[in-house]
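What follows is one chain in structure tokens, specifically the form predicted alone.
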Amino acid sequence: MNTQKIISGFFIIMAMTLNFGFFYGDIDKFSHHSPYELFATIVVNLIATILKLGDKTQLGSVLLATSLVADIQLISAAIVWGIALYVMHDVTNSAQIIVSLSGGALMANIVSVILFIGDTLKSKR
């Protein structure tokens, strides 16, 4: 086994699965998606993209890409977030753009994770 590819494994489809935890909601209801959700969401993307720097093949570019597409979507979704939390001082007028940030980092994750089970199917023993 190694050890490399399953921790890099694990926070590619943890990042997955928690920004899917978060978009999966009804877009009107700003209670469905938690604050605390989409910030552990950057934190496992952020982790994942550190760990996809050090690889050199062509694939890890694209996966490094699709890290960094995410990282900027939530990013920018929770600085919509705090924006009009702190400044307009009403999220839910910003819930669908906040939402739809998040979904876009969720089909970025996917593409990571659909190319990494591709790579690892086409791996040899």
Contents of the next structure:
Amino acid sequence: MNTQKIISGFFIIMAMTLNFGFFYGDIDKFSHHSPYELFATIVVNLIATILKLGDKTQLGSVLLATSLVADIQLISAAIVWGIALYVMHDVTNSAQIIVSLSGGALMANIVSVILFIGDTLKSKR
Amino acid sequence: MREHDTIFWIIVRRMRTPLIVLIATMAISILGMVLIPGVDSNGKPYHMNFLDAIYFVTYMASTIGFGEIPYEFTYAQRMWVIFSIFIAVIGWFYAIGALVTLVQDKQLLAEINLARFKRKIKDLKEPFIIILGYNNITKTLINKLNGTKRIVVIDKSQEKIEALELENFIPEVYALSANIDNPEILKLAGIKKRNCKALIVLFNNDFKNTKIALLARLLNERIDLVIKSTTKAQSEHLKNLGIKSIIDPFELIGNRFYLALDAPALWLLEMMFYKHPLKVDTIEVLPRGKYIICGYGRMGQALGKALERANLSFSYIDLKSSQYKQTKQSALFGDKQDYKLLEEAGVKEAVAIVAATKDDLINLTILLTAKKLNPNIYTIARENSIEDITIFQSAKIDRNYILEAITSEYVQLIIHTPLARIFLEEVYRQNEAWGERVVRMLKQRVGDEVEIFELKVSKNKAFALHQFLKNDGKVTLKELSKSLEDRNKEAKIAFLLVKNRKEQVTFLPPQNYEVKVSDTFLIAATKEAKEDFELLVNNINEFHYILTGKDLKFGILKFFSKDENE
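Next up, the form predicted together with the partner chain in place of the form predicted alone?
Up next: the whole complex, starting with the chain shown before.
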């Protein structure tokens, strides 16, 4: 058992599950998509990204790249939401954009988890 | 690219925990602010939205503190803020502290230095020399060679590299502290580069020198290797590796000592390369008679061999400086036992005494003691370090052999004029009669003050001559030694040797020697004649004058002036 592996595995998978939780639901209904869940997704994603830093291998680099993609999409979603709510004062039209951005991030997170599992299976220790 | 990678990864790895701590504290604070209910200006309960929470936590955590927004906080909120301040501010200080430690991190600094060094070597376009080890010898070498060629220095010790950087050599000497045994380091220093001309290795450890020589040979076959070796066996190994410039300071001193004893003309020919005039001062004559050698190590044996060759008798005292210091608990020579030792060796009848131990202080005291016993004795000292020179000068020693200076001068010479090494080897082989003949010839043609230089018949170094030869012109040394002022007179110049394209060497080429493209000449001349000669071989007009006795007409002048021969 490897503590490092547990911690990074926890955050990587948690990033995906939270992301899915936020994404799941009707695309244009805000009641299906909690802002708290988006916040948690962003935080867990950021932590997962930092845990992936410092691995110089080929796989480590790709893992880092997927995380960066997810971060960018999720933060964009949060920014869109913030601008729509507080600057434009109209959120009804931006629900699709926010949810689809998080959907993109979900794809990246799924790739990340697959790579992580593949690496774990390959490892002999 | 790769070296920047390493720096980046070091930073990233060190900053991982601080960044996670930072994100975690921020997230906890923000979440708390959003979840804890507040009261708005109308007394109605409300929840802070995410934008306000992030805004508030950002300025709170960085201790900027714009106040409580959007409405005054309730006590519940304030309690949470107190907690947030503690975790967030501590998180920030931890992150900043980690960054500051990172800047001072030795490993990171070393990586940054390495990256800088690599970039400098990569951008180096001029010919350069790599010197391994920074000490007194290489320091004088750098002083003399820097400017003619660029220099790269590698030394194990960081302190020495820092000392080198303080010297502020101009142009800059690129220095790196690294373990020299590693072949990667030699590659880093640019040994594989096309413009790397030579590698100088002058460590005291023969084994180390040989190892590096072998490595360097394998990495790059073209470069000149200048390697120090102090034993015959090691020199033999190096020769087998195809290394021509082997520096054996003891052999050098032995040879010079022999020449000074037995072959003054050959001695002059050697010393001429070190700017010594072509005449012997009376002080410089070593006396003939019985010698005493104190200290019979590598140096003592080399001198003993020279004395044998010169048919002079000598006795030796096998004195080891380290052993002496240990048994007598003193760094000074000259107690009763020592007096007796000298007397037994025959100090009263001897004409000269040599102190050749590894310790300068013991050498000095040996000679002073000998002088007490025999005031007329001629004193010869081995001086190990250049730094001790003032002590030796004030002690009125008749002759000093400064190991470091001799080594450094010789290396300088063979880097500057590689042909000098070939000529000197011939000098060591030849007999005195040959030497006298050459000295007489040089005195007659050039005079007492001789400058030695090298010239290759190439487009860059001898433009006019090269062009003339390329167009099937024929010219002999006799014509090249004419004076630029009047071609019926001879310039004060003499050709010592020529090496042709096939590396064949002719010593003292005859006057009717026909110059070929890619010949390299070793030339002795006065300062003026040297400048004239360099002008002659490069300047078409001067060259034309030497060949024909007429000035070349060029440009529009051709049409106006009438030449009776045309």
